[in-house]
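Coming up is one lone chain in structure tokens, specifically the form predicted alone.
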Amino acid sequence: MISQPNLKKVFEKFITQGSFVKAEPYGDGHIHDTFKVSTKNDTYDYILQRLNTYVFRDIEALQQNISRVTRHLRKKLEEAGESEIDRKCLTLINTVDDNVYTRDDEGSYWRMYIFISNHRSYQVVQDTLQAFQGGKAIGRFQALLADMPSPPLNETIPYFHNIENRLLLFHNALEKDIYGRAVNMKEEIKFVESRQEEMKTILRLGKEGKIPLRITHNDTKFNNILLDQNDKALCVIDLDTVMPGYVHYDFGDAIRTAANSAAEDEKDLDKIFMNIELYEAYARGYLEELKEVLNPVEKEYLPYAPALITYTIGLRFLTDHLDGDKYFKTHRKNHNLDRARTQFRLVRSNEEQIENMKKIIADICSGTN
């Protein structure tokens, strides 16, 4: 555990109002070591991350990635004429070097944001509402990102989401079983190998230039968009993985986590569904946002996309298993592994209701419904 004077100082590191109080764990993230910096003064409280470095390999590329964005989100909510903008778009904090991170004694790398205040944010879905506001704060983000000018921004994990990568990944661990686990995964082994090849279909897409390369989130489960008190739209947060993608992958990742029936690591498989009213009710919102600057196979091809990225995660998840658990934090024995058979068991309900899921677009797209 980090001690409070040596957080105090990495605090002191930054350009803030108010002085440091205490600092507290906050959240529940897989990746960094996130803290909630309460002040003094009637001033902000800020997020201390300290960064994870096995992860994000190059913390200059991401840094430079997160302040681009945040500054052009900034431009654009000015523009809109938008109020509280502070709470509408992440606060990078500068350092007293005038830089975006630092590093401490130990050489561990650290960034700061203000802290948005009276906000929401779920695991699970509750209502319609928060789908349909959940996809209008994805929405927005991408369609206030369009526009934003070159260079394009840096892959901060390169091939991320790209499918046949994840699969070399796969079956590489997979041979080496360097932890002996493959023997309690055979019915997971047996869903990925059935379903690779046409888990490329968006990939292949994109190699044919028939949908663009654009700015996506690419982590968009849905406790990375904060809403108000009201549960409206407030905030995209967690900016690590915007970098160049299909905008499936934001569509895909978000419905995996709005539309799903229980927590994305529930042991309880029967528990888990996709709920086709939270998936319209968060096209809606989604499209709302997005239709004018999709192109017609982009619309086409979203239906398919929760299974995409569901398979995609899941695929991680096993890989990450049979790694030893080196990339997201566990919390039990095996936690990887049940993630990865929740992630199939959604897979198999968006299977069973692909009917459903492309009429629902392509009424919204249509403007019959």
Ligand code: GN1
Given for the second form:
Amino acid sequence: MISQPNLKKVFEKFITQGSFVKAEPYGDGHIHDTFKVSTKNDTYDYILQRLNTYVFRDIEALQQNISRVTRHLRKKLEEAGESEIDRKCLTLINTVDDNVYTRDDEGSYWRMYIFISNHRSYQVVQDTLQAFQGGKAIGRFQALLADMPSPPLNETIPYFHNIENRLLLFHNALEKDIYGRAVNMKEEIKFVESRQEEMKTILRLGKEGKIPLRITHNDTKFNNILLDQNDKALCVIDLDTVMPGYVHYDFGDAIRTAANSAAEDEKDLDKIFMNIELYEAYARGYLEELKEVLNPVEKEYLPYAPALITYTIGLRFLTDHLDGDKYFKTHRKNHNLDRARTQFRLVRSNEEQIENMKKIIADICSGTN
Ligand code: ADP
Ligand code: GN1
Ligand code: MG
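Okay, that is the form predicted alone; can I get the form predicted in complex with this ligand now?
Complete assembly follows, chain above in first position.
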């Protein structure tokens, strides 16, 4: 943990109207060190982040993407005549030397955003209204980014959701087994291997040209979707992985978290299942925004996306457990292993409910319900 005076010093490298009062760790992200800065004599409070350079190797390319994406979103919201735009899209703060990030004396990279005031953020979704609004938020986000002018966005993490890449990294880590942890993962290894071929379906459809690459968010965990005080869609945050992808990645990751009956790291696996009502509510919100845009093959395969992404993220947790917890922040022993087990239980629940999931999407798309 970095000391308070340093946070004040970093804060002061950014251009604001007011002055620093205090900074406190904020939120439940797994990647960056995030602080909320409270101010005085300023319209805003701020989110200050020390960026994770193990995960993001090219900060210049990362910040260039975020700058382009946030400027595009702002323009679209302005054109649509929206009010309170500072709460509806992220705003990067410039530094005194006219950049969108800075470095401290230790060489760490920092960026700052306006703090989205009066928002609600959920680790576990409580009702269908929240799920529906989450779906609207991501659907709208994708629709607003559809006409981003070229050039294409930088790939901030190459092959991020590519399952062939993830399987390769897993098998490499398993072979090395540096920390001798594989011995406690026999069930999980069997689970991974039994499904590795079928999980390549979306990638195959992409290679065959049946589903297009679009601009997707790629990290649609529910706590990256902020709702307002009435639980209405407010702002999609955590734009680090916005880059070309398949819509299934965003749909799948959102269902993984929005329709999970419990937390991502719940240890009691009997508590883990996909809540089909939350799935339906999210899908309705999402497709209300995108039904006219997606092609028939994209729609047909949406029901398979939750299992794919939940499996992929489970695989990443397991790989990080083998690697010695270098990627995701962990807060207890075997945290990544617990997370992986939860994901795999959820995949089973997805699989058990696939017919229902298909019917729901088909009904929404044909407008029969
Ligand atoms: P990570 O990649 O580590 O998940 P995020 O960018 O998602 O980092 O930020 C972590 C948390 O900080 C978010 O889940 C959210 O609670 C909070 N947060 C991030 N940006 C903002 C913002 N502009 N306004 C309010 N809260 C924010
Ligand atoms: C990370 O950044 P955060 O905490 O919202 C990760 C996602 C995982 C998620 C699992 C850049 O999301 O890919 O799905 O943890 N982000 C990155 O909770 O790897
Ligand atoms: Mg996040």
